[in-house]
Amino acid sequence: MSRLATFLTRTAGTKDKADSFTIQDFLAYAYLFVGVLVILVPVLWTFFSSIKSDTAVESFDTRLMPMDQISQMVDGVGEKDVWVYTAEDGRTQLVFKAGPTRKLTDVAPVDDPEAVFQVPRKSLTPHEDIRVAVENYLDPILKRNGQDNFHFFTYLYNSVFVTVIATLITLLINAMAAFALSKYRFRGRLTFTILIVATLLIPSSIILVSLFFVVWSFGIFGSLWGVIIPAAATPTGVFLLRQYMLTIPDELLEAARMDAASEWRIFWRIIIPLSLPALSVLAILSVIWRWNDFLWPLIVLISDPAAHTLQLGLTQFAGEFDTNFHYILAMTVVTLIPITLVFVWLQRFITTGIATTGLK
């Protein structure tokens, strides 16, 4: 705790005013706030709303705490939800209504059912407790309340499989290319790497047509490789990998042809572990993609409902008539905790890559 308050406390001075506080540290601090709020907010937002029950989800409840409307059962009418009546002296009474909802409620105590009267619709207030509803997430995933068509282990196994498969194969090709566009010369290759970078600008959604075609024509249609093998090369992991390997020093690569060193043997041996920094960066937003990709998915496995992905998955809760947005908000944390243990367990090498230029 000691380090992480240090850490917290630090300011931009010199040796000799290392304490002072200045407004270029207020400045900073205050940037980083924002910048945390703005992240995180959503996240939280969606994190409570997915512990409320679905009445309060439909209702827009906008507090933060899961408060849930106490239902209990009354003798000879069954479960009814309790409502507090606030007379006009001030005096409360626990009560259900006992009619539709007008300007006038016809209204009974819970204690005595048979005593009916009407109040005015604003003196009554729910009766409420705080509730976490863990049924969002045990219901889909266990399969209850009608939820047997939403198969989570099996749309847990996809997402994973296309996620871990899609992302290797994605390193080892964009670090191939690379390489070669870093280390080797040749004749055009700014030429190709411009070109590359270039693919930057053709929208993907302008594609989907052709790579359809592609896939079908492969075979792969309705399978999951037809998700991973069309987007393993990135131009953006091309290119970010590349920036990186030109601050390996050749003079290691020329030191390791003269110990007679294969060229596949320096790929593996030199710069895979030189570059781990730029890999991991790439690894977490290859992941990212992956993990959360909607649009390619829903055209490749359209037809086969046993391949879906998670994301697809959570489709199930949105029908035509109606939507449970309280199971699809507690999926969506639950989608959100893989991304978040990889980010955890990589951003390590996001700050070496920051502050090495490769050579060790």
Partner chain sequence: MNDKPNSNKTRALQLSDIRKSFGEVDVIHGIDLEIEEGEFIVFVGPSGCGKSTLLRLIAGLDDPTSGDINLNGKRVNNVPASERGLSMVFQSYALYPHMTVGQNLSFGLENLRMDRAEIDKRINDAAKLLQIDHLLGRRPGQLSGGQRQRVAIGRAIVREPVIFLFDEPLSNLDAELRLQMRVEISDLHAKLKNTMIYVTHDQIEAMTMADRIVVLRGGNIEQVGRPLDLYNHPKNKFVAGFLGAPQMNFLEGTLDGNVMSLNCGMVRDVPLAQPGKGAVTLGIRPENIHVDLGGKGDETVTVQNFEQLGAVTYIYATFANGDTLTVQHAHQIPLQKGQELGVSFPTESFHLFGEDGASMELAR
Second form
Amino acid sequence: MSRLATFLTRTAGTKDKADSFTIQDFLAYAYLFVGVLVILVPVLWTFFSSIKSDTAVESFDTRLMPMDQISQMVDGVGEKDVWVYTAEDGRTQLVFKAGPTRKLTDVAPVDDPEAVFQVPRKSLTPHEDIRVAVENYLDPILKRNGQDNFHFFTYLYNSVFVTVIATLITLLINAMAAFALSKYRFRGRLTFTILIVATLLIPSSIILVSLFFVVWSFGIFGSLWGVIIPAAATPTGVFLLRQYMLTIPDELLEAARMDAASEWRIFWRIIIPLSLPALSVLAILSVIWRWNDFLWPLIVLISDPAAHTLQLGLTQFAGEFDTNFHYILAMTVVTLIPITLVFVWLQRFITTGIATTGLK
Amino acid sequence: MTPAGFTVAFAALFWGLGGAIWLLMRRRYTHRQIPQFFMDLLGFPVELAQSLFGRAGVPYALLLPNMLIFGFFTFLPMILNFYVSFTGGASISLFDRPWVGWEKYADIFNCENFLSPKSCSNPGYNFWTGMFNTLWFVLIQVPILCVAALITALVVNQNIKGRGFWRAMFFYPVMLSPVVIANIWNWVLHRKGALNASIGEARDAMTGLAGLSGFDMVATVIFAVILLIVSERSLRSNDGPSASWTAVFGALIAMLVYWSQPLSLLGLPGSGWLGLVMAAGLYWAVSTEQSFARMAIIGAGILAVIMLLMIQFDAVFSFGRYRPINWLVTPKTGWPFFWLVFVFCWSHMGFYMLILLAGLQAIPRDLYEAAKMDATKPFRAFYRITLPLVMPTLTVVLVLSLIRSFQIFDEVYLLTGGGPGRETFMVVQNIYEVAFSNDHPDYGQAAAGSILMAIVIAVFTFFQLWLTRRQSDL
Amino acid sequence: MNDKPNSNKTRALQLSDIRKSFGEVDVIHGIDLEIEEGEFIVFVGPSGCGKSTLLRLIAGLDDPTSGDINLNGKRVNNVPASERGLSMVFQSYALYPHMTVGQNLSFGLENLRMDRAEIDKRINDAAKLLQIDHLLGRRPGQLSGGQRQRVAIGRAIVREPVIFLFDEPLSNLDAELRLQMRVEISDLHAKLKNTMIYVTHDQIEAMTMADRIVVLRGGNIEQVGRPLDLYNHPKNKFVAGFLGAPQMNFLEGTLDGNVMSLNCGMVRDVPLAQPGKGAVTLGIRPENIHVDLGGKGDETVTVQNFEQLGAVTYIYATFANGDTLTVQHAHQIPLQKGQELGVSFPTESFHLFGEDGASMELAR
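Condition change, the form predicted on its own to the form predicted in complex with its partner chain:
What follows is the entire complex, opening with the chain shown before.
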């Protein structure tokens, strides 16, 4: 039949023929290339915009490089923006504006401030060079220039605290539950398994309101624990680990029992080390989930700015400063950098790990 | 001290102190075994269960913490939802809420016409607008997401260079937080953002090009050459035309028909659909190996040449001035909704692609080799081997993405805030606003909405599982 | 109980009326068995006969549904596996893959809170004995099958157990290694003089290693005894057929007094201790049948197939009525398919089995 179908059914590593570049190869690469462009360009664009000066961001400069207009001390006049004047014969000259901008603007050469002359506005272009606007990042983080509403280190601490503690608790209790479900025969095992499947099918957003009541009754509403505890037990984690632990031979456990190990010691000396691949996949998933969590922290933590996570802080920040795009973009980049670094560092592991351990 | 705090303190004392005493009475630890002691202490309840009830008690002790959290923070709220939905008022204390019976549900169902939310009471209007928008969103979003994920998985599963890189690239957006995603796309889709700028520039460039003298002739010749090469390629092989070249050929035909508007000769507007129909027909004929496929391609080629001569290329490529669109804010254009679907796909597709990829890789290669020995045509192999064998995974992906898209909140809330008007107002946002971002929170109303939404999700999920009941491995 | 030191034999293990069922399924139907100290006992039987289950009951990994297990005279039904003082070598070896060989050996001793010096000494002794001292720093994944086997045995040895339990330990090895390890385990038993209980489905292992064999079928003990006793005097048709390769020939027929007439046409007088009447099966081992190349002999059979192994020749033949016969001949002989062959059956090597499969005693 067709080559497109060959293309559709060909699997990894199959070399149909040792033939050269075919149309289906072309289509495949074209698809991948366009796809990656669609994914990367917005992210990169945000990054490149975040290192532009505020005037460039404000005026929606669409050039890739961070261009910034040079300003210079002019003798007897002060700090002035420098413009390039292009005369009709093509000669150029560095000038500054000596008066208000009109159709015909008064300008004077930088090296001779007294020689004022009139030029059409359109013949002036800004004199620019490349400058990375580090202040976009440093101002909010160090609270300079009146940027004291973005408590970066508080948010970072809260986010890291929630992510690390929640992940540790998740790993421990999910592994315990998975161990019980995969390696013991006991009355009620099926019931427990079904209960956990049921939680897998209960979408978190339909219990928002009542979860709020429960968390409030526990007295952890408004604190970071109110975000950590409810999310600590994940059905996904239990299943992922259970599936993996089923592949650990029972004979190992029996050997350990003959070796006089208590059940708890079997758990952490035999089961935990042997489940490391699945545990690290769950750890990565948990880090992604907790780091990126939005709706529930929004409900629990919104009233206390000192308890905001990075995501909440960024949302609030973006809401307050509708015009300060340069700060928002910089903080967006700051927020996405940790997860991007984790991803670049562990990408092969993450993708194969999630793919092989299967379900979400 | 609150009761919760007291309980926690007591548990900590029992666990830490009692556990330490218990362990030290029974076991000896050398200084090298201090980490071991702390691990034993951590598992003290399990050790205690084993010593009290033997091995039979251990699994229950192991399950306890997980099930406690599930119980308190998943099952209990699930049941409480019903209670809360029958109570009114703004009190946070559960026992301080007046019983109002079915009032909250009645408010939602207080409509003159159930298909038009505008005829409802206020809560009903908000809820049904959200529900209809969400249903629309799910119906559009899920098939697109699944097809895109399947195609990407198929492509990445090819024998291509740098597979790990491509796979990772497609997965990358999954890792990004909704806030970051929203900020990125807000920046790109802004009225003066990168998208408008690049569209404007591209149009200006084309318009400029079309203004050059002789452009019309050059474009016609170039298209004629491309057409010739592609049709020759698709007809080249001996055992029937090539489907992938036919796909390219079809795309060309569709473009030509769109530009030449042949139906305008008959005084009919809009011929774009005709091109798509022709392209689809050609592809169908070739991929199902109809006997007339070759003739159809030749016929379409002749038609294409005639159309090519009708086209005024400098008119086609002259766009005039571009007026930037405010993609996320302009009402009644459908663009906000479109970009919502797009951004959601953008950020979630990689995850489902990975699952599907795992499903594809689980298909034994022998099957394709056996099919090849049986002289199975590749297209047939796709429909008879790949698709059925990847179907269980696809079902999982369908169900997961359905539940996921039903709950869409973060992206909408941050990108459009439900606007413009109520065009992208989703049901979870309704629940959130009624309960949490309102001066007079109406928890009962929100709970009633949650329960209705749960019912809709359940119906959808079961319907979907029923449709695909043979393939499901959930 | 016999607790006197230096008494010639003490009972290491006593099983009385052990039963085990998993849910509705009864796996062990009441087993009584006594094992003496220092004995090498082999449990043998086809798969599903309950031999592994019985071993796990002894080990304490499963609890019997009813019945008593006595170790050195003490009832241990409720004693957990780790406190029974047994150690076990598993079929898959069950070495902890994330620990080195040394850690594998010491894990159990650490759990018993033993002194480090004592642990090191025991590990070194065991490693020397098994010649694995150069492997102590490696992980199980880096070892060959035979080395893993030795480490598994080493882990059992360091515990200095009352009884060693082996659960089909050689089934994962190739033929050559299996032979070698068989000899090594026998040597080990000779050196350590511990009680060992060994489970296998391979009757050759049973025959070569055991002091006593326990033949199990369907959760019941069929026969217990020394290997050659079982071989020469099987109590029933199952034991007779199970031990020995190639399998014993079984020929159906009827008995009338002392006269046995087989379906294949052979009629013989048999010296029965108690003459009887009814259906009978004649069992005769392939190596006990004599071949007469001249075509004479007691009976004539047709050669269907044969295997010339050099030292021995196996002949697969049929009688006129289609009954099959396997003959083992200790020399090389010229043969052709379809050839007629005379065979003779010496009466002294007959085994006769009644309708219920039980062996009938012959007056020799």
